[in-house]
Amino acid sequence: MALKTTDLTSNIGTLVETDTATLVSGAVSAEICALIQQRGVLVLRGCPMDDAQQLQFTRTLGPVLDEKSGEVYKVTYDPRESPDLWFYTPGNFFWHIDRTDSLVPPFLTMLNAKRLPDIGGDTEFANTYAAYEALPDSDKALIDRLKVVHKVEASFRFVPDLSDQQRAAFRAHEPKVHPLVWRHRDGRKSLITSTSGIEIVGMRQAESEALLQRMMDWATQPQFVYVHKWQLGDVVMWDNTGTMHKAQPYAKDSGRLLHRTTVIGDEPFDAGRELVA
């Protein structure tokens, strides 16, 4: 069954035309995967899902990710719609690649809206298969084998006011090393950059974060990125092993609600290095 699909930016995101029944059932799945890693982010409008519909089509796409919440995850500064992880939402604020505290990280990412703020919210999702490969060769050579250390409260250290909750809840996660290039399976290789991003192994630290922010201020340029204005029962997904997000500033008294459901991803963030060794 061939979807009808749209581009909404050259180099990232894509409207996808269809039904609510059909994406449940499965009929349309492998298209999906597909045109996710082809596209970046997807666009469902027009499809309006509840939990139990919103799980059944994530589970056509693969394992769905149980979180401390549940296998829906509640976006919101609200702690009695989230109680476990609503001190999380302020990292939102910020570039970054889901779960770099982990050696596998989700392969997709799906928030469907629920509620939201009469200002702000919108989401921002960068392509950073595209800005690897649009930059110039010098920096391809200089970044090769170039590995990063990713903490979780790292992510959050522009974020003024923390609690000691969500300090201690932050410092639990242990720092992994990521490569700062990707090697995927496929051959195609993409750019690991996020907030989470706190220093290159071996290099002096004025170096080091200068680098990094120059690898972030490159992957977030207007030609990799997609901005989402939300509507109500928008459903938008994206391929978490090549595509950063962040939301853009919204009240935290407004109320914004998104229903998050994630399908467990199989590749590490190091697949290939082998190749290289």
The other form holds:
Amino acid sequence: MALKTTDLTSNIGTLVETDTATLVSGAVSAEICALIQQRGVLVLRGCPMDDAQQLQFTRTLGPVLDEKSGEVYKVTYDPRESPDLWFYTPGNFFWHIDRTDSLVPPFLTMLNAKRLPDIGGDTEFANTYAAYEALPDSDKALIDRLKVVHKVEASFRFVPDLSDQQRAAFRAHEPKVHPLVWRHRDGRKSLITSTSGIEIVGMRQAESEALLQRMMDWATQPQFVYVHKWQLGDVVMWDNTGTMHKAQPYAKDSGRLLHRTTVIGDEPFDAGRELVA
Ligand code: SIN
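For comparison with the form predicted on its own, provide the form predicted together with succinic acid.
Every chain and every other molecule in the complex is listed next, the one we just looked at coming first.
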């Protein structure tokens, strides 16, 4: 079945026009998987889904991640909605790739807008394939073999007033080392830039910080970014292996609530390592 699509920017983001029943049936899931890898972000508007439908749709795209709070993760600041995980929410305000604390990150994540703030709370996405491709050759050569230490606690280093409970939870995640350039199995390359990336292995601190910041600034230029302005019921999904994302600020007590489901990935961050050994 051919999907009706409209690109939202030249480098990232496509609106898909369909309906809930079609999505949940799995009839367009192969097309959706192919499209999301080309376009980074897909927007579904006018396809309302309850949790059961969202899970059913997500399962047609791949195996669903069972997080600590279950298969539907509530992205919110409200401890009543997410007693165990709400305190991870401030990390969402900084550019990140999900689960850089793992070796094989999720493939695809889906957010479903349940409650929205009056002000703020849009979500920004950056295409890390397009950002890599547009780098000057001198930078591609410079970063080609670099490796970066990622720490969950580094993702929260700009968050003021962290509690001891938060600090302890973040430190409990093992650091991981990932290449700065992801060589994907299909031959494409993307940047692994994320606020969790704290240090380039073997480089002096000042030089390492400056280069990581320069790559982050490069990858998040407007030509690589799509900003999603939420409406209630919107479902937005992204390819976590080729994008970064972050939430724009919103009030802690706004009640903002997005239901998130995630498809487990099968491509390690260093998928192409053998190609360059
Ligand atoms: C996330 O980072 O997973 C959620 C982004 C958002 O809250 O907009």
